[in-house]
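The data below hold one chain only, encoded as structure tokens and taken in the form predicted alone.
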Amino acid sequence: MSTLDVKTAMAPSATERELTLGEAIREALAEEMRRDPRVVLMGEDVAEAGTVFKVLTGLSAEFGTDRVIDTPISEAGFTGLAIGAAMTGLRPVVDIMFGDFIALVMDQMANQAAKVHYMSGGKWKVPLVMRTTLGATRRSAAQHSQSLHAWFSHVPGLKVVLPSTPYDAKGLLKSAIRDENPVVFFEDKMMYKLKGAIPAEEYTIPLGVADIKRSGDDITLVATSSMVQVALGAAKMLQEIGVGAEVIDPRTTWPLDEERLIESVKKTSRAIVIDEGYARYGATAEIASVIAEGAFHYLDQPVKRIGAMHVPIPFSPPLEDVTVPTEQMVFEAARKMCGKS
């Protein structure tokens, strides 16, 4: 593991560039495809269109349509094809255009990819990455706006990644592609234009290692994906009233860095878990449970959860905006927990 693997908030490299999260994803894929000819990319509109979000623009020109493959509109079909390809020597990266469509590949991922290694007694492996999206407030209505990462986090045999910065997106994706297990990689569609510093030199970020995005002593804010930016915004607001919030990004919901989460809450004695997925039976519940069990005797109050409202995501902009957590929502909850009027 290189020194760049360990911590996001390291001293800036002399050769850093500023890239968007979308550009970081594309750069990671290009580097891994150059490094390993077994890496292939397949999905709807990935070649000519570069996906609906234009994240993959230019890859087919460099690698050709034998390695950047436009597929029919059959998520179950091309995901099954990718699983077979992974079992026989390739390292496919499958693009599912919207995370809402993962229902169409549940059998392939949950019953096939996740179980092949176990059911073959370790003789087979599925080094497959499924890239897909999450996130609301794009005005894409109920069938294109959900954050369903908890579904795959529930399945033994799958790893689940949720980057929150361009730096994390690149390093985590490279690690996911090199992993011998099936990995589901969720990218928030509203963050593709988010900019951040990226080293020019090679780096990866190990799966299962949480990152402290901001240190604090009064309350821990555990946040995933785009909610990390929400938590950081709330932390700035809290600082103005004398509350020091520690913001932790798990980066992967599985494997989950339980130790780092628990140690933070032991220090602060308070915790809020923020996630854009539905709160009911969601990622917030699992993370809150880990904290409650591991830091029970250190907690001054019960762990609070903030997630998406338990309704279909509305198309109406004013209604959609109130269904997902906001900086103000996190700020008010943290202020109350810290006894600030």
The other form holds:
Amino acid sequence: MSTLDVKTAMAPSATERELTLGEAIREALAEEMRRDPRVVLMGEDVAEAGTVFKVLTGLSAEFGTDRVIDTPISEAGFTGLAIGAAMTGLRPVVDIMFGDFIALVMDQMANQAAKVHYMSGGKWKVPLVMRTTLGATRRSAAQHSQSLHAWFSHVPGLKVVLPSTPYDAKGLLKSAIRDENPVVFFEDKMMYKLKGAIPAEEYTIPLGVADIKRSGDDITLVATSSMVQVALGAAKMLQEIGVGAEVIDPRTTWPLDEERLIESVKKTSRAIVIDEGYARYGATAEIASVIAEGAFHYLDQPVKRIGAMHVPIPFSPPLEDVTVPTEQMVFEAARKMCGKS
Amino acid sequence: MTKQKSVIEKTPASAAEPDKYLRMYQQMMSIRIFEEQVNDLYTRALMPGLAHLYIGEEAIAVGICSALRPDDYITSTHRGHGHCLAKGASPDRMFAELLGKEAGYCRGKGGSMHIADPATGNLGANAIVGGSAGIATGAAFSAKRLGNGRVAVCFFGEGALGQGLLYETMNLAQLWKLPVIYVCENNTYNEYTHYSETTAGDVLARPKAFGIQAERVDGQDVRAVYATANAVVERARGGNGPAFLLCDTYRYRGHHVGDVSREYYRSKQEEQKWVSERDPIKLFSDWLIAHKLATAGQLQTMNAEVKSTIDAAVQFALNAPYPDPLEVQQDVYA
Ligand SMILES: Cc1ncc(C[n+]2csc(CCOP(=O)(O)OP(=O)(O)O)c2C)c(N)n1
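Moving from the form predicted alone, what structure would you give for the form predicted together with the partner chain?
Entire complex below, previous chain first.
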């Protein structure tokens, strides 16, 4: 992966460094913890172990185990506790090791965190961040490989962030921590080693602003998280056959930057939406409908969606590999839409 | 680690079951060698995913499963190879599953953490910590409702004590007198955290609070595990309700094969102490020899036989084909 691929238009270039996505997340957490003593981290093996993905390495040494807290394997319990703590003066960042385990915290997030502010007539606030993972192809089988961000995106009262580059991850996570309301932050576990430019000076990225990762005139590829790199790869292949693909990353599924997505498709008149969650009732469905409604008269063809195959993720490598969208799949779909043989 | 009396002094030989004991020895050795091979396959990058080894904990799976009938049920965990083997799985199809091959127990769909096999009563290994507490309790509910005399065993690590589901199901099990045995394998660590940092109070007091019969067992002493399991399994079969066994043990290796630098959470001396003083296979073989149930030579012959069975199983799995990618949609009904 070259730096160019992941650099965004918004990144200032004077004093850039290269960080991995994992390092960018750690840096965001460390900066926010230095800045705000109310921020505490909580989760399984987050302290000395620095999580199973080693993303938090070094934070317990700097901030102590009073602020970087190992929990029992009690996802529902510590999430509920974090919600209460968020309501009463702290800003917890909870770590749910694998995105699949959000099933265990669903009541706390969907019925408690998401609703407290509204139900209390705007009196209580829940400034909570939940960090978790998504993404397949790690050969981890059906209970450790899902991309379930659509579940949270469905619920009024939760914001959902899906960074695709180190730059975005850092800026978005800082905004999430400063947000007054619950935010769920999904990291692709296969992208922690992805490198990208990060400015030395502080920055944040607002939630709800899509980013154009590559511009083009012939087709819009809307891609999230792990699928942004796939879309960029496909765009390169399309370039070779004379198709200019625009790759746009919403960065948050909620709030959703409808305007930018619609603008892009008005320009290109064709769109494919790619997301690693299941397409059925998934993020791609919502985004495609936003585009269909907002750019209907500009569309050359129906919006196409590409997501994970509708199967529990299998363990065996030759099976798992066919469940995830690939550059080739996106390329083929785009080529067809653009009438190129 | 609490100081325990040597197994040899503690229990007299039971003349009634020499064959059973030799079979138990063989099973423990099978699990040990199976796991050594998993380690080898994994480090040679021949096995995808993650591998959580059961080495050091063999006496629990074998002691418990030796007290079960073939049609009794078990549920297992991410560290489940030992449970599956002890319940009767064959190593060749186990290895095939671990390598993602079509000949595997789940046609490659499950892998190491999801071995399931109705023929041996294995309801499935589970990669969600505590995730099978409901399934095991439900199997016990069926057994009672259908009157088929079966018992269900729910294996889990002490990490699962953190999961609320366990307490909801234990309450149900005692309320409805279900034939389920909750087997907590306390191997001392939840991943990289000592269980004392995640577990408040007295563990046995938890099931006892529901009125569930609860016992603490030396998980390195296969005869003690077996004797206790026999008693609670028969009690459950007789309609007298569930039991909870807390088995003290130790995982010799990393949380998974890749967990090699462990000094930040546990010392080499601690590991050494368990391996040299509390090894379940060593303790049991010493006892068998001391009580003249086997000679060292006989045990060595058995080891060699086990080794060649396991080696053949590895070869079988390595040579077996992967499933056709088209199989990915087989068994998807919705
Ligand atoms: C609900 C859930 N939370 C977290 C994990 C990640 N995880 C896998 S194994 C493990 C530790 C389990 O410890 P224990 O139950 O004692 O079993 P052991 O690994 O020691 O055999 C954790 C936290 C998981 N698989 N499921």
